[in-house]
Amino acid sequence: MTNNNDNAERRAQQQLITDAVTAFARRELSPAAMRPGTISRKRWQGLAELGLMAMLLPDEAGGLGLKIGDLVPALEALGKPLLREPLVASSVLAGSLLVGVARNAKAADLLEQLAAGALLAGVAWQETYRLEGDHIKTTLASDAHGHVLSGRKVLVVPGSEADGLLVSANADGKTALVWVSVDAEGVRAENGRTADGGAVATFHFDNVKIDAADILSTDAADVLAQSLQVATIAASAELLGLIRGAMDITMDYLRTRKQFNKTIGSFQSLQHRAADLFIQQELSAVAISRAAADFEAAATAQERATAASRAKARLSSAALIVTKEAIQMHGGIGYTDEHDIGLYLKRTLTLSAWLGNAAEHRARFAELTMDEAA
């Protein structure tokens, strides 16, 4: 009986959070807000005021102490009208990293700023354009004059719009985590744009001097791995929101567009295609719910990675199928820059590839479960 009561209480809490987020999304978000390609600090602050930045942070860090499954419905609600602000990259991923090294005084200060919406952080962990192992070429070296960071990181979100970077580096064979200001001497950014117009950058670190206080950890490999799994599930939840948003726009178009004096939604061929997309949507909803539950119940890093890869493989694939088909079902208007449905495809192209695309996660899932199958 206790478990049932706890589950009912948790569902009620999730519904309250989702209702508040949905109301915020209706007021503040729309496909049009994606077009400028810049982050709104006002919306970022609004997301913090909803408590989203603090949801996964523990009580002792000033957070709400909730779990990834509690955040999933909120991310879905934000993904549906399209979210420009990098909530997963700059809050979920960065926050999870900082929680893992929270005993550090600097990390605790950054966590406080993050929870309040006063910090927009980037996580610079990737050195190639694919999922990779523990091979980090960026180095944190020590000499008589202090600590020096050298190397290169790619696909850093939100690029130069970040206030600072959490950078992984090789320190005597271990994974260190350091905080670096984007305007520190020796830091150079090559700015770019993602498919959806968002900011991304390659950062070069040329003998950047690092204060001892800014070294958050000298053994952060496990923290980084788990934080990436949390962010992978969170990104998958946002992809489900994209699927639902694209479906709503497409179904509305089928109900209103007329041809031969009939709404095109009455054509059997389009009904069959719409049914296929609905199946993709519902399978995706089940997949992310199951992945979040399995992640929370996981006892090992392998189990957590398996749950994250299963979710990302399914959601990345389904979102691309739905948004590409939605463009087709809109006909010629779907290919114009002015129509909102194209923004859903562009956002999907970006988010489905970030943190590993469907093919990469299927391969990792197979590798992780091969021993179990044997």
Given for the second form:
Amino acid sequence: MTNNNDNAERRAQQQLITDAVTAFARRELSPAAMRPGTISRKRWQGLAELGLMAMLLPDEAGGLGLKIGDLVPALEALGKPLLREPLVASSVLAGSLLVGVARNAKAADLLEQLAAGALLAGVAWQETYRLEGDHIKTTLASDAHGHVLSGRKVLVVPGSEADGLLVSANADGKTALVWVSVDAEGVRAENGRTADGGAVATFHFDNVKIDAADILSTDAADVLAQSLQVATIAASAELLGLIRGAMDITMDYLRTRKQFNKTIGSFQSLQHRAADLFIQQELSAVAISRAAADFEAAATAQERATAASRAKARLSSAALIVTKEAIQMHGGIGYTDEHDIGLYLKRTLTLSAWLGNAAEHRARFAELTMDEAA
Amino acid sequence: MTNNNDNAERRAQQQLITDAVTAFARRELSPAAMRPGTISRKRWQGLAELGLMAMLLPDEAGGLGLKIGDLVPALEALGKPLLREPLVASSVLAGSLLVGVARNAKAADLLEQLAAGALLAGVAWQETYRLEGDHIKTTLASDAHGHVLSGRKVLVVPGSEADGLLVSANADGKTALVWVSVDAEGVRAENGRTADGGAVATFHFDNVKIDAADILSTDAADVLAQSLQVATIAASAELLGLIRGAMDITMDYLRTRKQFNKTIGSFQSLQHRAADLFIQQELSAVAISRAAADFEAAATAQERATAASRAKARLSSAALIVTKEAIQMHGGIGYTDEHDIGLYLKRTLTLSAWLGNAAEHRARFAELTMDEAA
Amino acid sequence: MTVEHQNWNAMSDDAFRALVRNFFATHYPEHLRYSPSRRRLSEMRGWYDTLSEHGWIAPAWPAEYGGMGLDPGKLVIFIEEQEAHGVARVPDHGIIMVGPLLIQQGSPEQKKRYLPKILTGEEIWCQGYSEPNAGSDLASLRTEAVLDGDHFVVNGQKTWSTLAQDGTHMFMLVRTNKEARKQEGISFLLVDMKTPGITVRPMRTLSGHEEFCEVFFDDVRVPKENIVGEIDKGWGVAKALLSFERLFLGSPKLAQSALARLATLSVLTGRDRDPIFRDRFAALQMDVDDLNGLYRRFTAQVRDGERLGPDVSILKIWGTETFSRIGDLIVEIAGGAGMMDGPSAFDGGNFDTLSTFYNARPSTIYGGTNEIQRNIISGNVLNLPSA
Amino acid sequence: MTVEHQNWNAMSDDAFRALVRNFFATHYPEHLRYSPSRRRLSEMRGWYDTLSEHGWIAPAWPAEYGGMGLDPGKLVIFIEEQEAHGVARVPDHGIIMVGPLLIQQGSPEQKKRYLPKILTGEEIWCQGYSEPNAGSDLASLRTEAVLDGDHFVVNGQKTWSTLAQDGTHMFMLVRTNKEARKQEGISFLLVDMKTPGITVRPMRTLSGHEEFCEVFFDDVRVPKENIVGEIDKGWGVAKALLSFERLFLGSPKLAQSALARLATLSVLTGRDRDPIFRDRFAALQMDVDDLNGLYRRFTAQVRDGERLGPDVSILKIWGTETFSRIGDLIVEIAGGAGMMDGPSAFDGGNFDTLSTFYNARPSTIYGGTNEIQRNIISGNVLNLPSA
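Starting from the form predicted alone, produce the coordinates for the form predicted together with the partner chain.
Below, the chain from earlier opens the complete complex, with every other chain and molecule after it.
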């Protein structure tokens, strides 16, 4: 598909981005920055300045026109020191949707704001806690008086901290995508917190009037599916960063903490379990780079969905294994909110459940692949 | 149900039997005695002389009138040094069936032979490799000319080494039980070996003529189900003996084998895995004694079935966990046929699959209990 | 306080069960039922008083000391009904740890001084064992008590003291002899938390609760007679508590109530009809059943007056790890709701999908990590050689 | 022997794949396809000759030494097609171990003497590493070789020598210096099995095959020039082979073909429609997929001329344990047939339900037990301190 020159160029570009991101992460991110539940608009701006918001956007939208595989190392580097800002939800997912529906003035405008770091968007697509199929109950009804949105969406990140929402709705059997401001009349947020303390909300739309200009698409089913897959791989990449971060902290602890006059890392039973965690880390790295490559090379919707589920099934599972064991290896101190390792567990709980957990993606993988395999 | 005197008497009687069986086991059983695949009629006789064939038989059949709970310690003691003879298949299962249909001259005669150790019976009940329901395809057809048996039964222990078979058959929608000599006309055995080298066969019955006197029951469905449950608990008890035997050998090995100038049992990773095997052993002991007690106290068929499945699910699983780890802990030597520990794995493979493996009994347990639980 | 002591043990099991069930139904506050995490004293004070007034606060203590004196069979019924009704634990270190210990090993004066106030709830106890650098390696503790006249002067720091912020008294291990080998030279001390020089700092846990505290001792003067047993022999005193603690920590209670929560969530999510879930639930059900069986085996040993052996460690391992597996499955079937802090709204009702998961985390750590328990089994039960 | 060497690497992947597929379809004996266990030389001799005659016996050797000289991409295709067609391994210690080693580290004389006869199959190699008291602790081996004139005199015993009964030659580790520390003083020696004083005793395994042998050495005289590399420096020579061996032992081949067998049995038993089975199969499929990914990462390292690090041990662990889990599930879904030795007759065909399970047992033991591999990871990759 690409020749060697392209490949070399791509690798060089990836390296540039990753270096910049790593430097940013070292400067701006830390577990301490994770603790407050609120998003820093300044850091959000900073992420935009790195080009992260624009990576997946095409050239004509002011973006870099990169692919998901290019984003993986950057997200990994940001996940490792813990990132409070909802880069995957509000940039990767929202951005992919906007790019997908781009021939539209409003979408182009939103994209421009997004690329500049001036927009914090939420994507309201999910209506139950399950990784559901295509049926959408939220409706966009249109008549001579205009357009009206009604329904309920759950698990919308970043809740009321969002400037506005991209909402999927059933419009005469097709999937529409509309832009709704969070303070529009008829919009009600039930705010909550994710496990890691981030903002999230259930949004109720009670006959919300929608301007025609804010209807970004009336046939967005494929774009939505594909954007969710991109976000799923992106979330998996952030999980890989979490795994690496938790591993570093835990291995350091094993190398230094003493009990019974011995460094606890010298106890063979912990050593062997550490080896198993390392295997989980390496499997995760392999799984995600393969999924990204498969996704890019995919010819069919089924292949894309398979790639995304493969990544999320492995990463959601591996990250939980690693962070749970990290707590156990830390002993009591790991269970207090005072030690950073707990933040890794909480962030992992959040990201591993979001967009479908391991069991849900394993089930989807089975559906997608099984009749060939068994 | 019983008063304290009865209980004390029962415990004393159990102790007597267990002591006698243990002495017999020490004298007559050993891995070496397990190696030849053939059954020793002399040992079979010896087991009968211990009263083992008669334990479950009622007084009037020359038996001891004991219950499954009394048999558990004896089977455990026999399983531990490895028992080649098919005590559960040809005595517990066959005996329970014969007792269940006992008002019958032929059955009484067979029971007498069984109690004396003169009979080696096979029970042919299973038609597929699954732990199936009640539907029996083998038929017993009757008309003016007499009775004819046709069909196929699999996994019949001890294959052609049996003197005769107790065969279940569909007789006009009811379950008949008939006695068939292995060399009767129309009986064909496809002999095989179980994993542990024991005799087993698929029997084909091609219009086999059955004497009216050899029809032991024409309504044996309940007796068959209950006898299989008794045998399932008995097989679980033998598996407990296997676990204990494999544990003893393996812990001895860990205490003595040296590598890297250290006794391998001093390596903490092996120590912790050994602790987990010990937990499996103790859970198994608890599971089986509870299952036996539940079975005896059961008021319904459902309770009896639940007790049996609970025991077999735990024991089939635990015994495989223990014997597989035992091989791993022995290293290469454990994989040769020259070391005894392999015999424990092979016997475990045989007994854990026979009468339903862990997954099958877990599924049955779920069916039997789930609508109350979840 | 006058309490009418009945001969509960003479009742039939069924009658006793009915009585207990009725008691909980009548007296236990509805809003405190099925609490997912540990309740503070302020929330449980009313219930403590109710139990106390009826003489039901200490079901396992002998009647002569003011307990119900239940035999193990009746005690099991009591616990089962408590569990079935969703009754939360009161702050019970005095009732389940200090009380039984003093009854066994306390001086007559100590029994007289402390037991009645545990029964009334006037005094609430907390534990002072762990230290920042002596977590699982308890014997290396460094908090020291130096004799000065008729007082010990205590200096040092304790940690992981459960709900110490609610405690009026602490039972603690202190080093009274620095020359002796690790496990010797430790004494078992009873301390009034109001004594000057004590600072309590609650620690927030992952689940957001202030369940544990750090406690600092700065020249704290404790009367000499507050030692339990002999001076320098506190390790033996504590050890008796430790194997009892393992029995307690291995109680099927946690796993059983977690399984009930799992069943509830499976109905809320519709997973109760999913074959994959049913298979895993059946396995966990059997794991809990066998945990129950193990527990009864050990309690029967206690009932028969046998000393608990080191094998009781298997109970703590199996109990807490079964609990943990159930917590994992709750999170799994919660799907997207597994990312939410606190309760999520399902169609059939609210459900906190992470509380069991969080509660399972410390269970495999406290009371001697499960690694320590496995060391005990391999060394003291299986006699595998030490490294 | 004259073989026409083609420039395979210049072909397109598709064309090469078609060629290889056609080759196997045309030449490989039908009755030897999908063999569940290791085949003996007598069964594989014909196929060895066929490969040899076509110059296909050593796909990974450089063309200048008579191999196909395939680049890694083509090699993967070759292996995939081999696997897909169910082609069994020939006795290949010469091809995959001794050959590459000699090409790298052998003297010109050794290359000339040994390589051609490996290609023709005139000489079949076996391994002499393990000893009864030096299983995983290879460095403590005791078989000694004492220099006597221009010969070494070898005494001792080797074990776990795969198919040594079919070998004409053995590559072995011997102790040439007893004074030196454990890993020093070991030399790498090539031995003709016809030399007087060698006794081979096949051992029967659990699966009933004579797959391994014990080999006894009683004053066996081996020419001095048969040492590879320097005397006393054999550990380094062997180590290069060991990390290559780990790559080889971690090949997804075993797990992949086991997964195919599992799929076959699931159809025979109807379990392919069972949601519980499908869930577990999907998990195993992903485990195998990621194993594949890992394997390619390490082979890419080899391709790029990088040295394999100690982290290659994860491949051996994950590969063999995934293989083992698949073997377990085969036994499980076999139901009652899981108790049968050898093939059972299902409605759709015969199936040996225990062969994969048995083959999985030694896989976690040989080539350095998985315990040893975990020691390597924790010590040399994670830098955890030694005890």
